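This document opens with one chain alone, in structure tokens, the form predicted alone.
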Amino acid sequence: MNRALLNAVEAADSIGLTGHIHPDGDCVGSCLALYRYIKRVYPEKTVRVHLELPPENLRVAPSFDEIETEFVKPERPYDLFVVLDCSSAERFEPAKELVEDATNVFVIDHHMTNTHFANDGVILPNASSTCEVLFDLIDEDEIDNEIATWLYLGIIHDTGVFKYPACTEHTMNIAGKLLSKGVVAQRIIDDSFYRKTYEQNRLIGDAVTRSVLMLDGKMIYSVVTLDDLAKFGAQRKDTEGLIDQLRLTKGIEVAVFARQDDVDTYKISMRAIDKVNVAAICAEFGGGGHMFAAGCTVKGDLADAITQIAAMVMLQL
């Protein structure tokens, strides 16, 4: 285990551990990998999860249960808090309170937007996932099937199936190890990933039908109201996998995706081919995340943000 992170946990008797807002498959991952690694090493420990609740899709192995969504401040303070997979204060905003109160802080992360914000942690930009830079940090003879899981849900999330620039030679070394904990790749993958539900294609086939292309055919553009929901009788997590069938489209160098989540709330994905850093135009919404996949929640008018979003796009065509 990482000396930091072994001083931090073995100096700590209650651990609370939390990612970012709207947990996706490495924030999920990376927490209840660390999470089920506590609990395994040090027993004698109280470690809890804080999270909003993820989505169903996410639901790989029997921890995912253990994930609390209140975000009820304990008795007394923790004497350590873990965040992982995010990049400022901003992005575990529901767990702010209980962060902030904790005696120390310690953060696991590889966006390079990471603002530093805790006491201590490791930061690896050029990782794959923060599961990538979690299983460098523990005792490899600890990880047992649950927790190889986790991880190879959170590696396979942030690079698209092993897809995106960030996936190297040691992200599959990574995977395979995985593997060799008896993980079932193809049921992770399938459920996790690629599996949707009847109303979800509904859904993602609207969304995709009424996308728009911009800048001479070099980004690509769609939008989910509160009203389209309602209409297919969906919920917000169903328009999961939508900014990647937009990111398929051919000829585009960048693909974007709001979704309306209250009257002048939407939360912006983006995802880049190779030639735009769409971390740093989320950055300027107050967002980030890695340079061809990012996100942010603009507050207003949505027009407007789309209109600078092109233009910031733009400049870097």
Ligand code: 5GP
Contents of the next structure:
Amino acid sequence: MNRALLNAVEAADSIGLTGHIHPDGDCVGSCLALYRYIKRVYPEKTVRVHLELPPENLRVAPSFDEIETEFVKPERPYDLFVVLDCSSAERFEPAKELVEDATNVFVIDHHMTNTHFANDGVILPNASSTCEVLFDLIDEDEIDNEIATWLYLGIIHDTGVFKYPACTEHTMNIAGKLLSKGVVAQRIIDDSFYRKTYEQNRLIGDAVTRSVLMLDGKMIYSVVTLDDLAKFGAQRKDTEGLIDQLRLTKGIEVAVFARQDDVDTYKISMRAIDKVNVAAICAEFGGGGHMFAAGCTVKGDLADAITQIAAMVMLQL
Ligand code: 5GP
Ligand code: MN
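Same protein, different state: after the form predicted alone, show the form predicted together with the named molecule.
All chains and molecules follow, beginning with the one already shown.
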């Protein structure tokens, strides 16, 4: 076991935790697993999790309610800030001042595009998830049912429920150990991953219906505008899962999904089967991620951006 994280925690009296903007399963899972762990093993320390409000489907254990969604500065700066599942400083923008004020910053991550923004931490680009990295940094004997539940959540979300190539024998061994802590796998998988609201299902169905094939059927693309969201009474985060449906289209190599976040601002998600490095493409637009799952935000003309993306995909096919 690597004690780097626990050494940093033990040297601190007050600890802040954060992850990336628009928190996903791995972000929430890793932040709350570490939060619960510190509360359990070091009850004398002050620990707080600062995150934007995550989607409701990630509420799989009680400490979800202890997330602080206001990024208010504490009376005294934190001795230690642990930043989880976050590849660059822009990705934890709301907590930036709190992190900058902290005496020490420790990063735990698995993004190959991590910019190494702190001097201490563990970044393993081959790991399936930040939760997998975190498991190897804490004492297994101290993992209770809730900590296990949060770690399991992160692993299933970042592996697409144990199927992406980054899901290794080690990942599965960890998942097995988490089951031995009493994790109820079906409940977590169905509630947090597969279950959709009626509005979400309708929105996703509509976006799939409107999707277009490009590059001789090698690329599929769809978009959800602010008007579409309004039409189905849906919210931004209701588009989650849509890219996975597009990705399952037979014959494609790349799936691209654009969600309009503002009049001229679009969040792009990209997925590749196994030939195209979409992290490299998203990096051209100031984003990043993993080889086969990446994202970026584009401002301005969407059609222009999609044309550029298609050209970059074509070069890699
Ligand atoms: P998603 O498409 O699900 O939003 O993101 C897929 C992957 O790409 C995730 O691992 C996420 O962290 C990363 N990602 C998404 N958007 C961005 C972005 O704007 N910048 C960076 N650096 N990574 C992103
Ligand atoms: Mn992750």
